[in-house]
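Have a look below at one chain only, the form predicted on its own, in C-alpha cells format.
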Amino acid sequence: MKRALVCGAGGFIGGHLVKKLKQEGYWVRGVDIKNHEFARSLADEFLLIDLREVNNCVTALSLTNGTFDEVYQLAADMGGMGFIHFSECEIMHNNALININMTYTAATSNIPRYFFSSSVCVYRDMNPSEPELNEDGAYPAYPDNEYGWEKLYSERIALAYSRHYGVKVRIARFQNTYGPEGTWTGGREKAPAAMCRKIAEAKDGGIIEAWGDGTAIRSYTYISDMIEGIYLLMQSDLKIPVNIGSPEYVSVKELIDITAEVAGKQVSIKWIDGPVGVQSRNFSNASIYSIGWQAKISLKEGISLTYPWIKQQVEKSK
C-alpha cells in the first residue's frame, strides 16, 4: 500500500485529492492549519499543524516505519482576486515559509516523489487574441500579482532540490478551479463560487454586482478534472512545470450568464470598481495532454453541479 501526505488537506482541492488517493488504495495522512470547512476528511490521519514552522514539517513527514511514497504540497494562504489583491504581504510571507520549509524537509527526508501546486498566475497579462503560451512562456518573468511571483520562486526551489537531492518533483500550474465543497463566501472565494452565491441570493429579475466591465477572459477547471490531472502528473515522467486547465475560455459576463441560466433566473449586472486581475491568460495544455489527460466537464456542466451545492449553503446560512 502506497503512503501519501497531503499538505493543505483541509482546503478545497486538497480535500478532494484525499478522496481520490483513498479511492486508489493509498494510506493517506492529511495536514492543515484548519479542518475542512464543508466535509469530513477521509484521510487515515489528520494533523492540525502550521507548516510555516519547520519542526511541524518534520512532524508531518514522520512515520514510525519508513517514509511516505508521495508528498502533495497544496498548503497555501490564498483565495480569489480580492484576497490576492489586498493580502499581498500575507501571501508572500506565509506561502514562502510553507514552501521553503516543506520542500527542504521532504528532500532531506528522502521522499521519492514531491508534488507542488503552482498557478497560471506565474504568466503575464495577455490580450485575448495572443497565441497560447507553453510552460516556457513564464520567462522572462512578469506575473501580474505577488501570488504569481511567490509561486514562480517556489517552483524554482522545488526544481533546485530535485537536482541536488534526487527527489522526483512534479509541478502543476493550476487554472481557476471550482466545484462543490469550496469556499463560497467571505472574500476568499473564486469567481464561479462568487457568482453562484450572488445569483442564489438574488431574486429573479434582480441585480447583482460584479467587478470590472465583464470583458476579462478566464478559463475554469472543474474539480474532478483537476484532481485527475494532479494524479496523472504525479505518476508521470514529466519533469517540467505543467499547465492544467480547461481549453474553454469565457468572459466574466459569459460566466454570469451561464450561472443565471443554470439557476433559472434573469439577473441584471451592475459593474463596479474592484480588482479584476489580468485581461486574459492564454496557455497551452499540450504537456498534460501528452500523458492522456483531457478536461471532461464543460463550464455549464460544472456550474450545474456546483450551483445547487452553493444554493444549499446560502439557504443554510439564512
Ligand code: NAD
Contents of the next structure:
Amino acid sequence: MKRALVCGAGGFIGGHLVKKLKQEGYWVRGVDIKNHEFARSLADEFLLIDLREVNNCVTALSLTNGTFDEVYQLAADMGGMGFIHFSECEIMHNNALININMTYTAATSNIPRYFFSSSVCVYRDMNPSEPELNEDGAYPAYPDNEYGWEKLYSERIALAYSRHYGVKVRIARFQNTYGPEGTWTGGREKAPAAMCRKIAEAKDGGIIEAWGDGTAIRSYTYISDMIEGIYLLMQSDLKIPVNIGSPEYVSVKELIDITAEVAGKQVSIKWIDGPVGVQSRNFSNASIYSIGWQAKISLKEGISLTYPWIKQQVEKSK
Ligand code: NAD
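Please give the other form, namely the form predicted in complex with the ligand, since only the form predicted on its own has been shown so far.
In what comes next, the whole complex appears, and the chain from above leads the way.
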C-alpha cells in the first residue's frame, strides 16, 4: 500500500485530495494547523501541527518504518484577493517558512516524490487580447502580488532540492479553484464562493456589492477537475511547473450572472472600490493536456454543484 502525506489536509483542496487518495487505496496522513471546518477528515491519521516549525515538519514526515511514497504540500496562509492584498506580510512570512522547512525536510528524508501547490498568481497582469503564456512566460518575473512572489520563490527552492537531492518534484500552478467544502465567508473566501454567498443572502430583486467594475477576466476550475490534475501530474514525468486550469474565461460580471441564474434570482450589482487583482490572465494548458488532463466541469455546472452547499451554510449560520 502506498503512503501519502497531505500538508494542508484541513483545507479546501487538501481535504478533497485526501478523499481522492483514499479512493486510490493509499494510507494517508493529513497534517494541518487546524481541523477541517466542514467535513470529517478521511485521513488514516491527522496531526494538528504548525509546519512553520522545522521540528514539526520532521514529525509530519516520520514513520516507524520507511518513508512516505508521496508528499503533497498544500499548506499555506491563504485567501482571496482581499486577504492577499491586506495580509501580504503574513503570506510572505508564513508561507516561505512552511515551504523552506517542508522542502528541506522532505529532500533530506529521501522522499521520492514531492508535490508543491503553486498558483497562476506567478504570472504578470495581461490584456485579454494577449496570446497565451506557457509556463516559461512566468519569467522575466513580475507577479501582481506578494503571494505570487512567494509561490515563485517556493517553486525555485523545490526545484533546487530536486536537482541536488534527487527528490522528484512536481509543481502545479493552480487557477482559481472552487467547489463545496471551501471557505465561503470570513474574508478569506475567493470570488466564486463570495458571489454564491452574497446571492444566497440577497432577496430576489435585491442588490449585491462587488469589487471593481466587473470587467476583470478570470477562469475558475471546479475542485474535482483540479484534484484529477494534481493526481495525474504527481504520477507523471513532467518536471517543470505546470498550469492547471479551465479554458473557460469569463468576466466577473458573467460569474455573477451565472451564479444568479443558478440561484434563480434577479440581482443588481453595486460596483465598489476594492482589491480586484489583475485585469486578465491567459495561459496555456498544453503541458497538462499532454498527459491526458482536461477540465470536464463547465462553470455553470460547477456553480450548480457549489451554490446549494453555500446556500445551506448560509441558512445554518442564521
Ligand atoms: P485553504 O486555506 O483551504 O487550505 C490551506 C490549509 O493550510 C489550511 O487548512 C490552513 O489551516 C493550512 N495551514 C496554514 N498555515 C499552516 C501551518 N503553519 N501549518 C500547517 N498548516 C497550515 O486553501 P486551498 O484553497 O485549499 O489551497 C491549497 C493550496 O493551493 C495553497 O498552497 C494555495 O496557495 C494553493 N492555491 C489555491 C488556489 C485556490 O483557488 N483555492 C489557487 C492557487 C493556488
